[in-house]
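Quick heads-up: it's one chain on its own, the form predicted alone, in structure tokens.
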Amino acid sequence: MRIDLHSHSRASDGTDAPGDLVRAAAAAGLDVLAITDHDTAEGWAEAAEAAGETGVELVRGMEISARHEGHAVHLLAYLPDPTYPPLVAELERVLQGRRARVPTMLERLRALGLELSEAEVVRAGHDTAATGRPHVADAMVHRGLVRDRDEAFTRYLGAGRPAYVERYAAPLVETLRLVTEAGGVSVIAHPWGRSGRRRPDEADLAELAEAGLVGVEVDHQDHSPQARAELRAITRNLGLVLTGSSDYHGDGKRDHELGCNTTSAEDYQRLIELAAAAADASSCATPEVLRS
């Protein structure tokens, strides 16, 4: 059984339409796919329709942009009620933070002699609710200002680069609570990724587990073999669910092909059982796993 629990569609910063994402998962030989667009459930309906056509088991989720102790953290929220008002309000704050920084980024690019309009960014994002840096990067590629997203981030848009603009991210502990109240479960995404920091460490993760965290994404392309080994030991020691995922973005991210990392059937089953328990404890209209 091949299970990939982290993927993005055009509803956020991927390049495949949600239905095409599910069809690509089927073509890649996946049995289970989670759609986890940034801060939105916008792609769920189209992905669900394609799942019914292809037989791929679909887990509906989202990747929420959060912050903890001054550092960015991404939280994979699986099977929450997307209409739960406090969660909706927090996601809108995050999305507004994404949208609001685009004009400032464009001003900074113009100061560098790189002309780009907001309309071009909107077109690059296919009118997604989660317009942000990747779509600025895509608009730059379309204009011929850079070769690809990687160059756009490395030279201009990444943290510390001349067109980078900070934005709002949800408080992590509060977000864990909101996901639980919405009947979902939370897994921390690529925690030791690009920054190279070994944080959150075991003590941090134990505290987050007390706040509602149920799992850690260990097997991810941004984790070195050594980081994976250390995180695997910590995750098992704390009794958390251990996941592996592609973090697929279509053409928007290299070396993250669907199924390049996967989650074991045992960990997946435990995650779904924890989600069912969270749903039962809530009063929310949580989505079910879509099985053929």
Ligand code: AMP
Second form
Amino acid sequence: MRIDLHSHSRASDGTDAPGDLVRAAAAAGLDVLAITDHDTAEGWAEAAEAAGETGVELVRGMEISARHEGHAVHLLAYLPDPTYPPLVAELERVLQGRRARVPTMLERLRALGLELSEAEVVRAGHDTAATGRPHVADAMVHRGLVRDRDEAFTRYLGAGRPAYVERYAAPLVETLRLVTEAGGVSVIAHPWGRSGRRRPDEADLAELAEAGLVGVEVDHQDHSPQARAELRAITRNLGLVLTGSSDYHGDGKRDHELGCNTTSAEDYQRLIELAAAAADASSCATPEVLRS
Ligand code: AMP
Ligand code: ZN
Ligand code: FE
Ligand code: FE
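Return one more block: the form predicted together with adenosine monophosphate (AMP), after the form predicted alone shown previously.
Next comes the full complex, this chain leading.
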């Protein structure tokens, strides 16, 4: 079984349409794929249709933008009810924050002599609700201002760079609670990645587990072999689910090919059981995992 639990489509900042994402997963020899676009379930229906056709087992998820101790944290939520009103309201706040910062980013780029319109960013995003810096980057590439997304982030859009603008994100502990109430389960994405924040240690992760976290994304391209080994030990010690994933973004991110990291069948099984338990305990209608 080859299982990849973190991927993006055009519903956020990936470059494949949701159906193409699932077909790419089938072509890459994956048995299970989770679609985890940023802050939205928009891609689920199209992905599910392609899953039915290809035989890929589809796990519906999303990567929710959260904030903890002043730093951005990405939370992978699997199988939450996407219609649960408090979750819908929180995601709407996040999406609104994503839209609201675009004009400020464009003003800052303009001050640097880089002219770009909001319409160009919208076009680059293919009507996504989850507008992000990668779409600003794509619009810059289209204009010939930078070579690729990477250069746009390194020179202008990354944290601490001149066109960087903060945006709203939900408090992490509140988000953990929301996902549980929505009948889903939460896994912290790339916790030792390059966000610049302090690495959550065993005590921090234990505290988050108290608040509802069920798993840790250990095998991720942003983690060095040394980091993976340490984080693996902590995750096992705490009895949390351990995942490995590609964080595929299509052409939008290099070195994140589908299946480049995978999750074991045992950990996947446990994640699905915990999601079923969360769904039972909630008052929500939780989406099924689409099995072929
Ligand atoms: P935002 O959602 O607007 O905060 O932008 C963050 C997103 O940009 C993350 O989901 C990353 O996938 C993506 N990203 C961050 N750094 C880079 C980079 N150097 N090249 C391409 N994509 C990146
Ligand atoms: Zn992304
Ligand atoms: Fe992320
Ligand atoms: Fe991601």
